[in-house]
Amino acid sequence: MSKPFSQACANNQDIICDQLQPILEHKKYVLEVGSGTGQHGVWFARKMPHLSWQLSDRIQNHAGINMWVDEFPSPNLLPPIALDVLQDLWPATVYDAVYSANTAHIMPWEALEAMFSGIGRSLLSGGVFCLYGPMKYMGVLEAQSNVAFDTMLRQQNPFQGIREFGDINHVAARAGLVLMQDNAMPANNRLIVWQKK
């Protein structure tokens, strides 16, 4: 098995660590959810070494996410967890923090606010949850390029796409997350975060 790359993370991972940095200055324990192919975490876990990085993803996915642990480990940074927000339990352990980035468009809907009522179980009171990706508003998508993602992903499969903020934003209301931050990022993504009070 060859190590996985995603282009998309590379590209974006200076970008995105510059914007948690003040989010994540005072926060200690950091879950995130849908770890992918590992490469942010193993970035996000160098840049900010006071933080102790969680990742989590399918079972199917660690072997690829273990590679990059392997190749690039921190003492900070801590082997997978099991999770489908579908279908497995929750950790025990409570954070302070919770990052996942471009899950939202690809889940189904149920799979997404079970992700947020997990989250808002697993998240310390004060704590934020940060999420990226593309996101609408207002039913629109401005940018032609995320008009032709939002296409091919429903090519894909009808219960893909690129979901509405203020569908998004009632759902983390539901789950005791109070909107912080939407913060514009490189193409055509936000960075929004989230608190529980």
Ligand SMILES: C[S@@+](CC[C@H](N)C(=O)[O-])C[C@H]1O[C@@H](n2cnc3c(N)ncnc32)[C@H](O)[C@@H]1O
The other form holds:
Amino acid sequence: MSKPFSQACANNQDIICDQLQPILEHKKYVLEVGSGTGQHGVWFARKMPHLSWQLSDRIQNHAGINMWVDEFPSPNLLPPIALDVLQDLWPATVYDAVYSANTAHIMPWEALEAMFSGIGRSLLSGGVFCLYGPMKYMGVLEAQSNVAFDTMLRQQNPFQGIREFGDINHVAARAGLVLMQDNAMPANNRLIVWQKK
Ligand SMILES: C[S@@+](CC[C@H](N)C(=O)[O-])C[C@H]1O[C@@H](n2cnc3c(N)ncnc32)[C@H](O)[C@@H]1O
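Having seen the form predicted on its own, could you give me the form predicted together with this ligand?
Zooming out: every chain and molecule, the one shown earlier first.
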């Protein structure tokens, strides 16, 4: 098996890191949900050595993530734990930050609800959840590239698709998370930050 590679991660890791740095400046324990290839975690752990960065994903992605961890180890980068948000086997550890990228439009809606509910339980009071990816506002996808992406996702799998911000924010509120920031990012993505009450 060759090491998985995401061009999107390589393209966006610096700009996301710049945005995350002030948000995570005084945080310590970060859980990443749906690490994918592991590229984001590898990069962010290296750039923010004050953090302990816990990778996670469904077990089928661990071999690829471990290839990245083996090639680019950091003392503060923790190898992936098995976390399928639907299986309710969330780590017992409590975190002061959670990060997840490009998961909301891939997971079925009930998994997204389970993800927020688990994050609400896993975060310390005052902890933050940072969600990166494309988002729909008031039913509208402004960028033509996101319209095409959304159509492709829905054709690929009817349960996938770019989510409505208001719906996600409602799920976040049910999990005890309060909206802090909604940042525009390049390539028509957002970095949304909620704080646990
Ligand atoms: C498009 S990939 C994004 C990966 C990476 N975060 C990135 O930005 O490149 C979507 C990720 O969501 C994860 N995912 C989907 N359903 C999940 C579930 N039920 N529990 C945990 N992770 C899930 C997939 O395993 C995959 O890693």
